[in-house]
Structures are given as structure tokens and as C-alpha cells.
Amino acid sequence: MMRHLQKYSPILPVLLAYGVLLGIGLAYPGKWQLIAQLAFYCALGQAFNLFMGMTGYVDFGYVAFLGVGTYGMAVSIYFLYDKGLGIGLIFIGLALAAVFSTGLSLAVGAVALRLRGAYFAIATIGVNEGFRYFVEGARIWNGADGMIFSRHLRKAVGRETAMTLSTQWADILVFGVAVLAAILTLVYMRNKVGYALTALREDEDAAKVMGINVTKFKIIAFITSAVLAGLLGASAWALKLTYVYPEDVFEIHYTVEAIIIVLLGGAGTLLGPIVGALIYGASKYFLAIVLPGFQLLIFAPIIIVIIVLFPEGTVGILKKKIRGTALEKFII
């Protein structure tokens, strides 16, 4: 029993990191927005890493899953606020976010996952823009006019509860998504799903020869990653902002940020996305204060230098340093 539990010990540093972040945010309310932003980047990195890090496939249309997840929560509150469901609207919104992101991932995966490498990346580039223009052109969910549902949320749950949901519980849910993503990543790593994904990442043709159904495991990772993104969009965007516009939620730079976070921390590692998110989020925040307007000009070359010097990411370097020590079992 103990040996079985020990293989999941790498989750402890992850939980510790999130516990410290949450503790700082609660102890210093003035820093809560910074902590919430770091939590968002951690969750985004963890969710994106579950597919990219474990398969080696880069999905440039990833933000589309956050976008449809945002609409899942928006649709629930906007159309069902007067049904007497109360706080149940939030759970319905999360369920719809998961359903919408699953549906989109199946539609995209059915075509794109037949491709490899650069062809897969190119095929996914237009997903977010294509879906955005589809929403706007077909006027789905109010099209380009978006959905503003702050009034609907207040009528459904009351002013005070609505305020608490938007200012606190939305961010708590982001932490929950981050923890869920980390747990799923570790579970996959420690069973046949992870072994199969590692095999196809290293050599997909060889994995097929060995009898591994690579398509099946790619779909599992793709859908799981998409659902986590949908839940993140529902929490960090819809519930927190109480409005949604297609031009905002389908902005491709969030996908670019996810790629940077994973590469900074270490693709395919459990702790990497958290380290990458903390480096990226904190640097972006403080550079915006010190050098407003120039933060991207300064930050871009710094990121390039770090990625070039540490191709395995910061956690990859750490794993080499602690190899053979008692800490090795906690860092993967």
C-alpha cells in the first residue's frame, strides 16, 4: 500500500506550491489579483502541458477551448437565471463548459490528430479564429455583441453572493482546476496512458509497431486537456468578469503564453508548468510596473535566452541536480 502511494508523492510539491500561493493571497488581500493571475497561468500551463508536454504536439488553437468553456458558463447564467436554480447555475455552467470543450475537441481532433508535427500545428492555427468568426457570423450566443450577464447573476443568487462569486470563488475555482490538472497529469504519468504517450512522443512509428494504439491515447490526452481549459475559461473569465465577447476569449496570445510557460518550466514534467507560470507571471507583472510599455520588448529576449540555455526547462535542470538524492522522488 505504501509503495503504491509513494509513486504519487510528486503531487506534494505541487500542492505545497498552490497552498503557499493561496495562503499569501488570503494573508495579503492587496496582492490577491497578482496571486489570481499567477494561479491562472499555473492552471493554463498544467492543462496545456497535459497534451503538449506528454505528446510533443503543439496545439496553436488551444485558446478556443477556453473560449467555449467561457460560453458554457455564460449560457447557463444568461438563459437560466430566472429558473430558480440559485447557485446551481454555477455547477450547470461548469458542466456545460466541459461539454462544449469536449465537443469542440472531438471535432478538431477527428481531423487534426490524423496529422503530425508541423502539419498538426498548422492545422490548429486557424481553429480559434475560425470558431470566433463562426460565432460572430452565425450570431450564436449573441454573436459579436457578446453576452453581459452580471445582472442575471445578481438576480439568480443575490447581490452579495454574486459579488463573492466574482471576486473570490472564481479564483478559488481556478486553483481547483490547477490542482485537478496536476492530479490528472500525475495519474496519467503513472499508468499506461502516460507510458503510451511517452512512447509516441519519442517515436510514434515505433510505438505503433509495438502495438500501441497511438490515436486512442492522443485523443484521451487531447480531450482531457481541452476539458480542463474549458473549466478554466468558465472560472477565470466568465464567472470572474460576468461578460464574454468573442474577440476577447478567442485571442491567440493566450495559446502563445501557454507554450512559453510549458517550455520555461519543462515540457512533460509535473512541476514544470508551475515554475514556468511563476517565472512568466511574476516577470510580466513587475516589468509592467517598472517599465510600462516596454515590458514585452524586454521580456521577449529574456524568454528566448532562457529557453535556448535550458532546453529542458528549469525543472529539467533541477531534476539533473537532485538525481540520486532523497528529493528525486518528489520531482518529475
Second form
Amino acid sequence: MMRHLQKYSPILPVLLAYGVLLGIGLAYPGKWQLIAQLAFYCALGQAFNLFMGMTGYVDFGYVAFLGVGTYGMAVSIYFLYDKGLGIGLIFIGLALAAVFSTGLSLAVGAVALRLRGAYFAIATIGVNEGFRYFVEGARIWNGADGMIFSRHLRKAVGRETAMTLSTQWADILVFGVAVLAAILTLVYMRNKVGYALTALREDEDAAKVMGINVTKFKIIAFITSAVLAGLLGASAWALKLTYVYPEDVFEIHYTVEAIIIVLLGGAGTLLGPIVGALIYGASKYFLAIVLPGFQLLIFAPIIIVIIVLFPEGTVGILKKKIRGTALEKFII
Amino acid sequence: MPLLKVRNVTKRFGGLVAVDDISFEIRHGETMAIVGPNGAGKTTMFNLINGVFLADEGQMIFEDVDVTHFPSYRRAHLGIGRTFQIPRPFASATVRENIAIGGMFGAAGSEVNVDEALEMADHYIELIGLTPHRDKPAGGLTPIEKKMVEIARALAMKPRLLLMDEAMAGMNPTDIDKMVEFLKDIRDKEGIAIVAMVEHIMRAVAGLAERVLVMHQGAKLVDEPTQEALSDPKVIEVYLGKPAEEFHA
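Alright, leaving the form predicted on its own aside, put up the form predicted together with its partner chain.
Time for the whole complex; same chain goes first.
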């Protein structure tokens, strides 16, 4: 039993990091928005890493999963607000987000996961744009007019609760998604799924010869990562903002941010996405204060330098440094 | 009953017939060498046996199961293991994890959990003498060490048929002899049939194989006990060149 628990000890630094972050946010309400933004990046990186970091496949259409998740929550509140479900709407919204993102990931995965490496990346690059035009063109859920559902939420749960839901609980849910993503990552790492993913990331043909049904494991990682993205969209975007426009949520910019966060922190590591998210989120925030308007111009070369000099990411380097020490059990 | 029955198997790549109507059998626990000059179709034959390629014609029966249309991972579950000519360990995984992956997903895979596979791996690491490197990433090993990791990983799969692609290429005679002894030992202890593919190291063929299948231009030239095959005039002509006395005559 002890040994069994010890396998999962690397979750401790993760929980510590999220606990400290949440604590700072609660202690300094003025900084809550910054903390919420950092938590969003942590969750985004952690969810994205579960697929990209563990399989080595880069999904450029990833933000589409956040987008359909956002719509899952929106649809629940917009259409069911007068059914007397109260707070149950939120749970239905989260469930719909999971269902929508699973559906989309199966559809995308069935085609794109047959392709390898760069071909997969190219095949997925159009997914978010395609889905955006599909929603707009087919006028699904009000098409390009989007859905504004703050009124619906107020009617369903009352003014006070609606306020707390979008200003506090939405962000706390984001922390929840981040923790869930970290736990799933570690559980996968410690089980056959993780070993299969490592093998196929390193050499897909050799993995098959070893008896690994690579398609099955790729799909498992893809769906898990997609559902986490869906839940993240439902809480960080739909519940927090109480509106959704297709051009906002199917925006490739967020996929690029996810890639940067994972690479900065260390692809395939557990702690990496958190470190990457904190570095990225904090520097973006402070650069915007120090040099407003120029932050992206400055940020781009910094990221290029870091990624060229440290391809394994921050945690990748740290892991090498602590090999053979007691810390090895906690930092992976 | 043979372990593997290959019946009239043909594989074409466009207009090139890489393997041309080949039939042979592999018996339980025997060691066999597939030899032939470069381009004879040996690698294609290997890839057909373990399912990296599927045959265009013919049939393959592994222990009563028709595996002709099985992908490689399902053949691995039935007990066909393989090593590559250029070792392909999972570079970022440690030696121990590499070998454990073989145990987790190979023929014994369904009954072995992660912890058991890692423990099993220790046994094979000791067998190949790499205990000091147990927790190092396999990508940092020397080529010979990588080759040993690959053999251990294939053995951890608990195969009944082990395909070895040029396992002894690039080794010196002393290492070849050691490797031959190691493989014979494995065969005797674990009852694994070993099919080794060898291009030009006759020392390995003579030392290891009981039987030799010689391929030439995609077709089977002979399939005989080793000594007879190596002195067969047909083999000597296409493969080893003409006997020296004919040059002096």
C-alpha cells in the first residue's frame, strides 16, 4: 500500500503549486484576475501536454475542443434556464462540454490520427477554422451572432449566485480542471497507457512490434486531452464571461499559447506545464505593463532562444540535474 | 506441428517482386538462419513474418492461427518477437523501462501489470549484464549496449519465435562467439525458436543455426541443415562465390 502511494508522490509538488497559487489569489483579491489567468494557462498546458507531451503529436486545432466545450455550457444555460434546474445547469453544461469535445475528438481523431508527425499537424491546423465557419455558416446556435446568456443565468440561479458563479466559481473550476489534468497525467504515466505512449512517441513502428496497439493508445490520450479542454472552455470562457462568439473561441492563438507553455516547461513532464504556464503568463502580464503593445514583439525572440537552447524545457533540465537525488521521486 | 508455416508467400513493391512464392516451416525451439546476399529479400521476409508488411499472396499460420492479415501488434501478442538491424530502443525511457515495455505488451502482456513488468525487467538486465545502466536513458548507451537492450526487450515479450535482424553485424569474432553462446542458452532455457537473419557473417551462421534458408532474388534457393547448405554448390555459387580451386585451375 505504502509503495503504491509512493508511486504517486510526484502529485505533491503539483498540488502545492496550485495551493499556493489559489492561496495568493484568496489573500490578495486585487490580484485574483492575474491568478485566474495563470490558472487558465496551467490548466491549458496540463491538458494539452497530456496529448502533445506524451505522444509527440502536435494538434494545431486544439482550441476547437475548448470552443465546443464553451458551447456545451452555453447551450445548457441558454436553452434550459427556465426548466427549474437551478445550479444543476452548470453540471449539465459540464457534461455537455465533455460530450461535445469527445464527439469532436473522435471525428478528428478517426481521420487525423492515421497520419504521422508533420502530416497530423497539418491535418489538424484547419479544424478550429473549419468548425468556426461551420457554426457561423450553418447558423448553429445563433451562428456568428453568438450566444449571450448572462440574463438566462441570472433567471436560473438568481442574481447573487450568478455573480459568484462567474466571478469566483468559474475560476475555481479552472483550478479543478488543472488538478484533474495533472492527476490523469500521473495516473497514465504510472500505468500501461503511459508506457505505451512513451514507446510510440519514441518509435511508433518499434512500439507496434512490441505488441502495442498504437492507435488505441493515441485515441485514449487524444480524447482525454480533448475532454479536459472542453471542461476548461466551459468554465474559463462560458461560465466566466457568460457569452460566446465563434470568432473568439475558435482562435488559433490559444493553441499556439498551449504549445509555447508545454515547450517552455518541458513536454511530457508532469510539472512542466505548470512551470511553463507561470513563466509565460507572468512575463506576458508584466511585459504588457512595462511595454504595452510591444509585449509580443519582445516575447517572440525570448521564446525562440529558450526553445533552441533548452529543447527539453525547464523541468526537463531540472530532471537531469536531480537524477540520483531524493528529489527524483517528486519531480517528473 | 510446426511453430510457423509459411505457404507460397509473395510480396511485391510495384513491379519488384521482393519475396517470390516462398514456403518454409519453423519448428518449435529450433534455430534457423535466413541468409542471402544484399537485396535477396531477407528483410522483406522478416517484415512479412512479424506483420510490418502484409503478404500480397499466400498464407502464414502461427501455431494453428492464421495470422496472414494480423497487424504486427497482434502477432506480438501471439508470441512473435523481433529485434532490428539498427537498434531502436525508446531513447528517453530508461533501460529498465524499455525492457519492461516488452513484458507489458508482449505475449505475456495481458497478465503482467506495470510493477511485475519492471521486476521482470531486472532479471533480463542482469542476463545481459547492464545492471549498472539500469536507470539510464537507453538513448545514451553504446551501440552494442543498445543491441543488448533490444534483445532483452524482445525476450521480455516472452516470444515463442524470436526474429533477429543482423544481430551480430559489426561485432568482432570474440563478441560473435559470445553472442552465439548467449542465444543458444536462451533457446535451450526458454524454448524459443530463433530465426536469425545474416548477410555475411558465416561464423555466426555455422555456430548458431541448425538449418539455413538461403534466399536469392526473392526466391528460396535451398532450405537445408547448416553444413549441407554451406557446402551446397548452388549456394556457393550465388552467395559465397566460386570455390578457390576453380580460380587456380
